[in-house]
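This document starts with one chain, in the form predicted on its own, laid out as structure tokens.
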Amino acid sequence: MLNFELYNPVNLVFGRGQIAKLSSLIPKNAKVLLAYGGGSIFNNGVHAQVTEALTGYDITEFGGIEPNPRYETLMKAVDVIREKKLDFILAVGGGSVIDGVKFISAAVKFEGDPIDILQKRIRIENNTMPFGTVLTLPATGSEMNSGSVVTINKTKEKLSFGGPAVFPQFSICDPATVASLPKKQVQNGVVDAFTHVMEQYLTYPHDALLQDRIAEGILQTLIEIGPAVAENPADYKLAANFMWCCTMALNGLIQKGVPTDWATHMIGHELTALYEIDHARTLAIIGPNLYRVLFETKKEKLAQYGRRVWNVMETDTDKAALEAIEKTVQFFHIMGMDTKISNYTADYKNTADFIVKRFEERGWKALGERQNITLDKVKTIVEMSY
């Protein structure tokens, strides 16, 4: 087992009806940040449930942070903050959202250019604005996790940064609050916390026993789970065994102490900011063709994958390997996703080219677990997906 630090601060508050404990989880004099997104948590009634928690408060509302929350709009949020002189955020929304504010409470008291804060990839390690979040999107995990994505518009880059200092101080999950959710959504957050885990257990052989039993666990309990909670959201128990599998995909419990990969991510980031694909979707277009092609470098660890959440009977490495990634593709379709670029765009000829290019510039000359994914293997994995 590899070594590691754990440490994860987040106060997460589980369950019907914890809204109500907003008042006891942030400070009686605050002056709050309150960011969401397009507005569906006024039809939901989420939005009555935490201003009415809320009562008292000194609140400004901060709405219209996008699915991919764009930095041009978080920085609007960063002036206002500034002017008003708050000293307290609450996201309410998905991740998307909680990403969101993770970099306004970054780029707030940031020395500098916050553009930097993505395309420098700088790490927060203090002087940020403290704040929490009510899920209402299960997907990214961002509830319970130090890391985020924002894409700037102006160049249509998709970056990442994260740091010790932007977990959210708490987290209130409430699955009562997937009922209203659209299928695609919930198909999205599946697929999204699916991949997650692969990412962190799909790699090669190693010693973390325990850490790869728990990936199995997330991974079965999505595949069991994932299409009658894409059918029923409002099935209470699905809605909570779906939010908290998202929450355990990426809180960091199963990435300590052993390889990860994350190229799926990072050739998937740059779909969606180049054709405004759902995240989600990209990672199902990417990630099985990813596996074709690190086929030699991944086969052990796909046959175990195979054989312990599929349950393939197929005694022959390649084979159970092969027969992993069809089951995988099975699943991916089931849930209402399509896994080719070509299913969403027309103008996807020169995408390869364009992602190397790009890769090029940033210097991700090596990517993945055994840092064996060079460019031509993005390039032949990306043309794998048209």
The other form holds:
Protein chains: 2
Amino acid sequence: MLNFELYNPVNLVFGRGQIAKLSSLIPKNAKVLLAYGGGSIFNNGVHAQVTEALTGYDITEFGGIEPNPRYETLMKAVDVIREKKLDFILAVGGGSVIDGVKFISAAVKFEGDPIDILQKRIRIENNTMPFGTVLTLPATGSEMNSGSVVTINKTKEKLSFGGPAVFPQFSICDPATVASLPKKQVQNGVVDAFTHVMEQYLTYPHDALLQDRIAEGILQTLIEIGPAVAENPADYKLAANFMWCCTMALNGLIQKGVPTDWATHMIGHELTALYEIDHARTLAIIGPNLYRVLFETKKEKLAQYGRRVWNVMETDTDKAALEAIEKTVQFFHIMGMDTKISNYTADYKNTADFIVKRFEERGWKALGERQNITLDKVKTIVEMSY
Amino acid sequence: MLNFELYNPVNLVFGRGQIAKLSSLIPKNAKVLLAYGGGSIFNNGVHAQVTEALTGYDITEFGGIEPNPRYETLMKAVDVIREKKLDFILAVGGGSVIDGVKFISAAVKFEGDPIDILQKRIRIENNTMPFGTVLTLPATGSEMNSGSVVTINKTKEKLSFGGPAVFPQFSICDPATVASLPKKQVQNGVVDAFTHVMEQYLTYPHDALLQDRIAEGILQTLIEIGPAVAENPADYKLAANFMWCCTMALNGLIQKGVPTDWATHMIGHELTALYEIDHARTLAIIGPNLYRVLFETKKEKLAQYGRRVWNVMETDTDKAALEAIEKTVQFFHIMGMDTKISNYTADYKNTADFIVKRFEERGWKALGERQNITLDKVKTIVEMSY
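I would like to compare: after the form predicted on its own, may I see the structure of the form predicted in complex with a further copy of the same chain?
Below is the whole assembly, all chains and molecules, this chain first.
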């Protein structure tokens, strides 16, 4: 087991009706920026629940944070906070709104040009504006971690940052909010969480036995409830398990003490930046092809995954590993994913060269848990995904 | 899934050599009470590592905290802190030392008679002295939770308390400290952690699917490494998995959203208070008999446990459940547990009546996840354990 530090001070408030607790979670005299996305919170009643819970508070609303939140939009929120001297941010939405609020929280107190937080990937250790979240779209785990991904519109770069000072103070997760989600978003959430686990699990056999068991437990649960919750998001049992799996998939726990990959995300982010393909769908496109190209170094873990998660009975390692990849692709298809780039854009033929060039410009030579996903392998993975 | 709040701000620092980080975790100007137990930390080198890491700090040592820490002893530490105006406590030891330090942390700032914290079970919300821990004996999970059990010598009562203000600020868990533990203590740790999971898992089927998977994963890992780590505690791989399982078994995570039992602990505590039987061994005595007496209400979960954790192939629920109990007893025997009270004391014949009388005096009418373990059932469970 690798050495690790586990620190996660988020107060996670989970369950039906918990939005009413907001007034016990935000200081009474706070001047609050209420940040949200495209307005779905008006349709599903969450905006009404939040404002009712915050009766008496000084609230300034800031809507319009995009899926894949834009640096340019977030800096407008920073201006509003400074102008109105606000001192608390409440993110109401999914991972994009929460990621965006993490950036706002850091940028508003940042000494220097906040674009450096992204382009120089500055670790945020202190001096942020406190914020909490009300999660309405399970997927990214952002409600219980200190990472964030923000897109710079001008350069079409999707960049990550984080640090211990951008944990939410609290996150309210009410599974009832899942009921009104479009099927496509629930599908995306399941596949996003599934791939988060795979990035931290599907590497090589190691001696962190419990971490493997927990990762496998999240995958098993997502497989058990994923197809049903996409069909029936109003089923509280399904929605609660979906929501909790998404949080546990990326709240930092399962990555402790183990090698992690993250190459599927690195490549997938470029597909979103280039073609606006939903994040989860980029992962469903890239993940299986990455396992195929890295088969020799990942096959032992693929076989373990197949046997424990998919009940593959095959005793031969290679065959069990191949069967595991096929089961994964089938699951993504059941979850409504198209798994080829050409399903999303006709203009895909230079994608691999473009992504490789971009990685070269950033000075990246290789990705993955063994740093053996060289740029020629990236090219192959992307070309296999056409 | 039941509503829950998950808040755990402990900075858990896990791995080889992490004790050297102490000086980055305790404020430089702190006046530190270094609290420990019977002196094993002098034999295993941990005391030397701690004092070297804290070179330059103002340190006052306080040894002699007992297994099952005594209120009377802990109050002496409170006196030392007040007299010397200390402002930070470092617990170095196992669950007893850490539980003891939690009480010291609360008592030193408590307005009123600190015995009330125990006898009136006062929830400690704020106003405690900050403390950290260096864990040397994995078992109780106390290093990453906010609960504590303290024994009042005068009344022979073993009582619990807790609250959000008695989380450690940090806990250092170095699996290398396991190497020098006596076999009996490693056996105890495995069975203690195992039963902690069972208390939070072995209830009735519910819809918190992921929590079940994680609980099963901890049990599977303890079964996988338990016998071997008792034989060879210097094997770092085994020790690390043992240590991490113990923490995860009782850091609050797996109890979120699910019913919990805890009756095995309630009854077991009395056996320790009466006969000084090791805590883990009281659990091994009581647990299986409790499952037998509560068979009708626990059999579905027992069957699930048997099938998923012990690979029981039996399709009949009753038979699978019975087989699961037998597997558990076998495991406890493999882990060196004697599972009858008469293995530990000749003077056991009034134990059941005594415990029932004690529960009556406390006003307890029933225990367990359904509150259906009435005092007549407690009597039967204890008598079956003679």
